[in-house]
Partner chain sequence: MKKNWKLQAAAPILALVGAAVIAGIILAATGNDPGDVLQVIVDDGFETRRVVDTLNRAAPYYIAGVAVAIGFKMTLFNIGVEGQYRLAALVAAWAGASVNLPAPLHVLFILMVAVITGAAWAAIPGLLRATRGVHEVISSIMLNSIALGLGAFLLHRWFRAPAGEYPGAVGTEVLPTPGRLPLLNGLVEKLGVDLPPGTRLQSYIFIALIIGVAYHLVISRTRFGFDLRASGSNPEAAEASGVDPKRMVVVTMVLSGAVAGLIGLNNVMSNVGDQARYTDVSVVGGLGFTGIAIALLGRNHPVGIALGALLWAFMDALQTPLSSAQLPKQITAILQGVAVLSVVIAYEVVRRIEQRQQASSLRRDSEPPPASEVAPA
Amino acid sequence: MMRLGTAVPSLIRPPGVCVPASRIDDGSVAAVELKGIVKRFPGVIANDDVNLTVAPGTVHALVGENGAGKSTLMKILYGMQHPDEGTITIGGERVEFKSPTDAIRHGIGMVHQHFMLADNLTVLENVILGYEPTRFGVIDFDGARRRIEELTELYGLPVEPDVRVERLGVGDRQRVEILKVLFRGATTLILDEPTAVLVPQEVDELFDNLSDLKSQGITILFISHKLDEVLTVADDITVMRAGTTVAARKPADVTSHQLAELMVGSELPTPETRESTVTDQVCLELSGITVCREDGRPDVDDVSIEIHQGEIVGIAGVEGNGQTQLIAAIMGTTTTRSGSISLDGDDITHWPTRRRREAGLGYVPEDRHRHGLLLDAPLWENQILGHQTQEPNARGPWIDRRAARARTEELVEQFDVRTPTIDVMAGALSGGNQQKLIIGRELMAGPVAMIAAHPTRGVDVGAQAAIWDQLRDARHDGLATLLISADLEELIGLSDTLLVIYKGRIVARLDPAATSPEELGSHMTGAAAAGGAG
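Can you give just this one chain, in the form predicted on its own?
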């Protein structure tokens, strides 16, 4: 018999959970009310006089830049952090949460952005883990299965209780996380960036699930930086900026552009770049690059690209059409079947990655957590990554700790990386600040050419605008940049030349000034005739 933590006696509602007053007297009392919330950390005020009122049975969106204080506020509501000032009221009852257990007892459940599931356990085992119902002193699996089936039917969350989680897709895993908190009696759900890892079809399915939950009286706090989605799903929107609440809006009364400007506190910049800085000097050149799979089929098929000094060449394409393999070929982390690569006139085709980096090849990876950062290392150590053999980070064969720290302080100041100190772990930064750290690290090294793969993926509008500015400034200073992005506005706005990759081949060369997103999308999906390859 599997043993899973401490048993609890009830399947329907755990003892001590209060039914919020707003669920009884519909609409007369707020499901959640936060007043004057203040939370201080050493060197920073994360929340400063935050006010939030959430009506029962609604989807209430909370939006703001990375670092605006949204996550801290939700951790306070979920009992993971304790406010220094302010009050929390749940269904008309003032409460003080010392832990998430207290929050759960008052009907608050949280689904984190990064799922907390055990792959080797079944759906049922994950749902009851740490909260196992018992009968006659043993875990009541049959009763738990019945309760899960009731919940899936009631809230439109179809999952098979006996399937191992490792066999589930991302959308199904998210439904399991929602079932976990509903099983514990939650009547208010906090969803932290719930669409960050979902494909469009899964996003639509999630929104259907939220509609079903809302129809059953569940209240949902929806944290996101995807403003078009917020306007689609929310009943009410609260905007946070610099640690405090600055506006409350109805979706019908605001546009995504207006929301973005409320988030950043000023007119929203665009990626528009039209003044040419392109010279005749070729900095990075690919000639006939082919990369094949083990079975001989090409992922990259005879690709040739020239990037000049002061030029941004954008590559558009549906993900999975060879972009990742092309980047790996340029960086030297995969073997090319044929073709050549030159950097500033030197043939680097057979150079190892380290030598390419030392020769001036910058790299912003598409997955910052896997390939760009050591999340459990401080910022000053992350600033060294990829440049650990070069001054000022190194003196001979040794790391120059003092110089590396000074360099990091300069980076934090120049690129507006918001952190109390350079000794903070990289994993503690918001996504936007992590990305600014990586881009700053690469640009401060003075590269000849740089690969920027999805440089603004998963960051808010403020960080996005800052990164656009940094790429424009680097272009003006003569940097040659290969920009790979799924953001068509970004590609059209920043690029001097646009290439489209489809099934591993460059199928179109376009002028960004004369290209629409619709035309670009047509080439990306293969609907347009191939042509203009360069």
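Source: prediction; values computed, not measured. Each form is matched to the other, and the largest set of C-alpha atoms that superpose within 1.5 Å is called the rigid core. Residue numbers count along the first chain shown, from 1. What changes on going to the form predicted together with the partner chain:
- Relative to the superposed rigid core, R407 undergoes a CA displacement smaller than 2 Å between the two forms.
- Comparing the forms between the two forms, the C-alpha position of H106 differs by 2 angstroms or more, with the core used for superposition.
- Once both forms are fitted on their rigid core, the CA atom of L286 lies less than 2 Å apart between the two forms.
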Second form
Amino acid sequence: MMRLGTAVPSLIRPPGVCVPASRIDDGSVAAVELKGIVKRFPGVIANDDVNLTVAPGTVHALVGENGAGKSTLMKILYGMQHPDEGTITIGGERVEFKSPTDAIRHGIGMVHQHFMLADNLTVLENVILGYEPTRFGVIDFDGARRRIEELTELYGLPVEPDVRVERLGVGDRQRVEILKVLFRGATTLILDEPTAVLVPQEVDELFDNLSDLKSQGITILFISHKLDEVLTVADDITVMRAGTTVAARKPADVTSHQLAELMVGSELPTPETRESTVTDQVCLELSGITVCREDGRPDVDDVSIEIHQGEIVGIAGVEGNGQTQLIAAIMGTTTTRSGSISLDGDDITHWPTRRRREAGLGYVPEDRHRHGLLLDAPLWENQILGHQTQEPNARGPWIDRRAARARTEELVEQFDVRTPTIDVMAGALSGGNQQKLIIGRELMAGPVAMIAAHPTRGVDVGAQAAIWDQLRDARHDGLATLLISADLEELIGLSDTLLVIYKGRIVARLDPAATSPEELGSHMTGAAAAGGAG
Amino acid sequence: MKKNWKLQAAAPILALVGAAVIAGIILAATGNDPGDVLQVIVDDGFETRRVVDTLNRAAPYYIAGVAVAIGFKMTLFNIGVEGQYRLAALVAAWAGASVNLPAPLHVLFILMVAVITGAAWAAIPGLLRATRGVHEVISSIMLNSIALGLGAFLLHRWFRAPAGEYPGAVGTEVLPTPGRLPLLNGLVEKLGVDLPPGTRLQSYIFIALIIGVAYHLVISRTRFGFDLRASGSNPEAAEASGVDPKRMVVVTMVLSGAVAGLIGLNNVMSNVGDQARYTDVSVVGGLGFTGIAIALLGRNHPVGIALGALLWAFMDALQTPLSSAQLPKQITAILQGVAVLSVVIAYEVVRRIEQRQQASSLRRDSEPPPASEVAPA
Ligand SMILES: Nc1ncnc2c1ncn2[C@@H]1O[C@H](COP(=O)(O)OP(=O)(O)OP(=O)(O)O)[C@@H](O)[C@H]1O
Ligand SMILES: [Mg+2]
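Can you switch from the form predicted on its own and show the form predicted together with the partner chain instead?
Now the complete complex, all chains and molecules, led by this one.
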């Protein structure tokens, strides 16, 4: 197998990357050693005396509940945040990173929990952004393209270099992010919840890639809330709780139940639908919905779905098979080529988004940062978002601040959003807590139908169980839910009806009680579509 | 988090001190004594006459700042305020001179014409952006030149008073008395302040005040204001929340233009005798661009913009005493420019200090109390 180092043409090889000798030798020197890290934010101590040692050439998992301080710690290692106290040692060398540029120079690369890509640039441009290889003083696009193709092939990360990122789904965006880090010649890869957005097949592929990388001596640090997956791929596991590292375990010595207990002190939840609450009253009905791109190719192709009151209809599918566009069609943020949508008996096909929302259409978006939050606005204003014309947030043309704030206090309490106050900016919440805020906001508005895209993405096991319970309670109260998820167990466990979307079409309708994740997986990749489903 | 108000107030003061130091260096470098200039500012700047002058000048600056800030709130750059107010002032002055209504109605009529003209002119770049994707900066810069040409054409073709009717510059007919705004001299004198002869305190400052209050209420207290801020903060999330992004662009431009329409009428409606009409003297150019600087100075905040407008107007008012003292009055223009830059820098500095302070106050809280004194959070 080719070593990554030699695969980087000297032309675009980062000038400062020094391969630490310890990595190649016997592994006695830690690739990364964090000692006594302390980081405070207004109102919270995100990291409080954190100690972490990562052996070179291993996969090291970091687990902990929402807001435990995992992302913060990784941002410190990546030079994005500066520790108030503590030391960072990379391959035996004490370092102090002023910025990610310093970290990259020491071979550390990071893929964030929330992607950081420039939407209006192409994949190629995003990958080289800030790191443009030059040849005779101009950007060497050909060289970059060749390099990207090499990396793509080496690690099986299929991307189209000339597509604009705004056109990509979440899964593709992640691939671009990983590619971006590899392009910079990283020898230590930090992945913040990389699998949250992937379907199982993609997760397997990613893990194959990770073990390839590992066998070439690359060190991988990753954060995940999916404990089973942590147990299968990690060589070492570090558990964080309330800002500190509370335990270090080998996967062989620990079960996922024990891990969960170390994290939150609670049991692992399983999504199980209780007795059916499906009524015969159709609540949200799509018939023959088609959404096309500018070039006329359909993203969503003649999709018809009926969701009854008290029913959860799950949509399974590999990212990028039309889910995003289907959601946009229901929300009214894209124009449909044909078909009609009705909500609670009203034909809403030509209604603007605002009217749909006022009619009781709830929305948990796929990408919470892009579509769900105002990161630079306080929590209580984010609670208003999407419901700014409705009680109790509005009174006539006015925003009722007091009522909106009271509602937010209630939400924070009821949905266990961990925050010092409701005046902190939404951007300062940890990823899982942002998700809880959105779920709470949508459910508290009392929707009649709701799109729930990846409702538990990025939340810890405890909060996941709580959200599942909340969705089931809402279903019991008659909510019609369209559930889109990459988590097959969540789909099977929550749905009353399971549909599979593939290339914009509904290719299978399954009974969740009689479907295994493996079976579902094969439908999703289109393997079963040709023969089996009927 | 609660803001530290002392620190927040420190930012503009820091900026002004910085600006003053730079201006002092420039003065010294050009062979003037900064002390002389300071002397003029202290001796003359706060005379009643200057204060009145400052207030009169601040009113249109404030309205201009608000007009620009409305766009800034949703990251729209209405650089066309300049054309909008100049056209609006001309049309309103002409319309006001062409009708006869009872006093309050006449004043309202003139203001309405100005608002509508400004809004209509601003709607053009708004619509172009929403329907054709033309960037508002480009279209409104072009519309600024068109507005000037159109204004000159309208004035000379239809709106001008017959040649020789009034002394001085070409302009519209004089406004009838019911269309004029009262002066505040009487009111001020009743309060015990004697105004020097020839000074006139315009009641236009009340219009600026009303605009300011309305701006504050609309932006931070209404549903519409929420939509506007959401669109500025995250357009995609705003759209998903039910804001129609195209409509929002048009409405915001129209609103910005409506406010812009009121910028230029202070002198036309407050002057006495033959002066109460549109001329190049009563409606000066450039206020739209000044509005951009003032919105930046005030960080789009209703009170901040007011302080910015007052500061700017104060600098303007200083020019007369500076020239009579044989000092370079251009120094005020330098001060204005440097002030904008230093404000931008100072706010960033203060933001960082604040962050560090909050972190260290936390540090104190998180440590076990060594003695009895523990700072409250
Ligand atoms: N920029 C910031 N400003 C203020 N507080 C912050 C900031 N970033 C993080 N925090 C706070 O620090 C704590 C730890 O956040 P962090 O994002 O590290 O959690 P996490 O372990 O990654 O959680 P999750 O699993 O939900 O992503 C949280 O309480 C969060 O609110
Ligand atoms: Mg995180």
